[in-house]
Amino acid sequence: MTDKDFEMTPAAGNGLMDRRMFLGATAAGGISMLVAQPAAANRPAWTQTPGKGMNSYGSPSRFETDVQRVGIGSQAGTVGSGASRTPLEQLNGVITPSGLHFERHHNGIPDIDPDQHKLLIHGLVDRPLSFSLETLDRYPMTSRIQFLECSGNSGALLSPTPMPRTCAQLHGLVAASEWTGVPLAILLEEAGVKPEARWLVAEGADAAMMSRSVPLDKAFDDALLALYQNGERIRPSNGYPMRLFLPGWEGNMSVKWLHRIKVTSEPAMTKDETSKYSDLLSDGTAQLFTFPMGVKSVITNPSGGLNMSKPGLYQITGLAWSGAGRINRVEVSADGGKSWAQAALDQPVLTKNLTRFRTPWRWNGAPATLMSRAVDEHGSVQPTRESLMAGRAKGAFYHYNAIQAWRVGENGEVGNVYV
């Protein structure tokens, strides 16, 4: 079979084509385009005069100023107690620019002087220790590219009827960065954790004094005291000058503006882990400490609020992730789940990170329902909305990871639907 043969081979119903179109450079022949070169007499204006000079900090092109965080909103009577969302449908790849990383704050963004900020480790330790930023810079550091997701992400999909929202408005409380810092285990070992210790309580230096209890096993596993994000110091909206980073776990636990860690024998049951971030069940009970984020995927293009210009060959692309590890595969459907085709995954596929998937789709101009479902390395499969809602109490808001469906109409408009 030649490259051109498999490019035109249907892989599932309603026009989904073979994913191998995106798996090798030799597959480009069937979708290549001719590029005309401008004649010398018709050179565009920007080729005829010298360009602008350099500056001390780069900015996006003036033609990309519409790529911004969306859904920025604070609770009534506050300025910074709310959230903003990453514009997922306007990005590609897997790393989120620092300036577009989503935000979630409980009492605004503190303006912290790094020379006065310190991290205290105390409680059930042999030696209480205090670390300045300058001191921490001398410790061994590591870098990891991993995702961070708010446990309230996609919560709008709990609405009884589908809300007319974009991908970012529904799912934009997730992002991925290169996080660089000191493994928390190094600092805990230096402090000397006592045998009876089982938990720690991490507290932020914001006005809300945001705090969460963290099992000690996680702290010694892959917890990071993050000092840098995407190569530069963490920005204030993401915890400057330092934050806790717990890969794969609900974002609220990666406490920003970290200034205190108390080692304890049991969880503290703080207001931030009892009044919020718990899952209410239909039998009247609540699940506490639902830490890892479930396997999940979403098609970012085509997606809600976008418009298909005309019938033809398109690229369906999106993101998949799992708090338990690597994504193993992503399947895509163009007929509302009646048939599925495996998508191509951009390499490398990293543990507890966003994974970009792609698959070709020949849209014939008729209505279609696009869906994706992810499977992680442990075999966990992204659930349907019906199965996820079973057993949940009315109003339960957190940890929504069900399959998203986008409806493409005959006019090319894309919207959020339930299937």
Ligand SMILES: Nc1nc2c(c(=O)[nH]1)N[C@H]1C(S)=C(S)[C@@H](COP(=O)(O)O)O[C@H]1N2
Contents of the next structure:
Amino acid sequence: MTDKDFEMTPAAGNGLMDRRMFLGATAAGGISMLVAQPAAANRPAWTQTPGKGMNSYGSPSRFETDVQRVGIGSQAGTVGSGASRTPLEQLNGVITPSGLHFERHHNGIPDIDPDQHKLLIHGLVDRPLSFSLETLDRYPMTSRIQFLECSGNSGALLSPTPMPRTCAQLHGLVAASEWTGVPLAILLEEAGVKPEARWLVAEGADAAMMSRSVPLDKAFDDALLALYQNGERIRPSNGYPMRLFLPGWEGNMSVKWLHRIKVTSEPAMTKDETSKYSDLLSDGTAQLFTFPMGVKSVITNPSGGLNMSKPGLYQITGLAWSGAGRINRVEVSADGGKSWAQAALDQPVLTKNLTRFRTPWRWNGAPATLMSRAVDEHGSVQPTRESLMAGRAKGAFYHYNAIQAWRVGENGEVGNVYV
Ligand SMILES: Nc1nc2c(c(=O)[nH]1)N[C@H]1C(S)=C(S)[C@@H](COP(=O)(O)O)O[C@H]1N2
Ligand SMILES: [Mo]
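I've shown you the form predicted on its own. Could you give me the structure of the form predicted in complex with the named molecule?
After this comes the whole thing, all chains and molecules, with the earlier chain placed first.
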């Protein structure tokens, strides 16, 4: 088979093409055209005069000012007790620009002076320790490109009828960054954890003093005291000057503006791990401590609110992730789940990071239902909405990771549907 044959080979029903179309140089053949260079006089204005000068901190093109966080909302009477969402359908690749990383604050963004900020480690330790930012900068550091997802992400999908919302509005409480900082294990080892210790309680220096209990196993496994995000100091909205980062676990536990770690033998049962961030089950009991985020994927293009201008060749693309490790496979359907084609995955596929998938699709102009289904390296398969809802109590809100479906109408309009 030649590359050309792959192009012609349908991979699944309703126009899904073979993912290998993206591998050969021929793939571009159907989309771009070579044109002759225009004469000097007809060249665009920006080629005719010297460009602008340098500046000390860059910003996006003036033609990209509509790429913004969306769905900014706060509790009545407050400005900082709420969330903003990452505009997933306007981005590509897997790293979220820091200025577009979703935000979730329980009592606003504190204005922390880094010279006055200290991290205290105390409780069941041999030596209580206090660290300034300057001290921490001298410790061994490591970097990880990993996702952060609020366990309330996609909660609108619990609504009995589908909401007319965009991908960002429904799923924008997830983002990925390169996080750089000191492995928490190094600091805990220096403090000397006592044998009876099993947990730590992490507390933030915001006005909510938000606190969560974290099993010590996780703290010693891959927890990071993050100081940098995408190469620069963490932004104030994401925890400046330091945050806890717990790869793959519900975002709430990655305590921002971290100023205190108390090592304990039991969880503290704070508000945000009892009345909040626990999962009500259909038998009436509440499940506490659902830490890792389940395997999940969402098609970001085409998606709700977007418009397909005319029939033809398109690229279906989206993001997949799993709090348990690497994404192994993503399948895409264009016929509401009757048949599935395997998507191409952008490399490298990193553990507990967003993975970008792509599938070529020839849209014939008829209504179509697009879906994606992720499988992680442990064989966990993203559930259908029906199976996810089956075990849940009415109103159970957190950890929604079911398959998302988008309906493309005859007029090319895309909307959220349940299948
Ligand atoms: N101190 C503190 N830490 C916090 C929060 C907070 O309000 N205060 N919000 C939590 C929640 S619910 C989430 S989902 C993540 C969001 O991180 P981000 O704002 O950097 O996206 O931070 C968590 N850490
Ligand atoms: Mo959250």
